[in-house]
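In structure tokens, one chain follows: the form predicted on its own.
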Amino acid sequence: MTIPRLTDAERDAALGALSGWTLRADGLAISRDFRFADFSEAFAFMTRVALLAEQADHHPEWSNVYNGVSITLTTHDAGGLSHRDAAMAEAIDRLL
């Protein structure tokens, strides 16, 4: 099953509906940085995101340094952004 890549208009609409997410320079991914009080809060957030990712079978690219978590979303099978990335970003935002 091929996952369609968002058109430029669909991508722009999806990004406009998301708060704090930015488009990567190449237009193929969105990213957001999160800050928490300490490492424990950051790790707890990552655990909740991991559970969402497993349920959706759509896994982020991410990194963690102390109280910070950086997340990048892209759909490799689509060669860029898909509806799965927008849905994952929305689900992640609901965790906050």
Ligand SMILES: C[C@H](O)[C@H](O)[C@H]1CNC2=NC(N)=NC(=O)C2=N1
Given for the second form:
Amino acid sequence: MTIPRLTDAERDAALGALSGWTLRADGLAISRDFRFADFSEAFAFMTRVALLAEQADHHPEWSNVYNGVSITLTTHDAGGLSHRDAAMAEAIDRLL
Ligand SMILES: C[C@H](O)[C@H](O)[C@H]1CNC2=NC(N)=NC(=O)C2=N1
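Just the form predicted on its own so far, so send over the form predicted together with this ligand.
Up next: the whole complex, starting with the chain shown before.
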């Protein structure tokens, strides 16, 4: 399935509406690092993100070390950022 990439203006608007997310140097992904009290809280968050991802059929690139979770969002089907990344970032932030 082909999904359109955000234009530079759309990307800047999307980033402006998010807090804590940064654009990767190549402009093709956004990332945010999360920190929790302990592993249990971090993994509970990951579980909730996983359920969101399945619902949206849009999946994060992520890693976890103890109480930290790093998430990168990009749209493989678009070869860069799409509205799906912005929507997923907003949905993830609403879990906090
Ligand atoms: C077939 C299925 O809809 C696609 O492969 C979905 C699944 N999850 C996805 N997740 C992400 N991050 N990008 C995609 O392009 C993507 N595509």
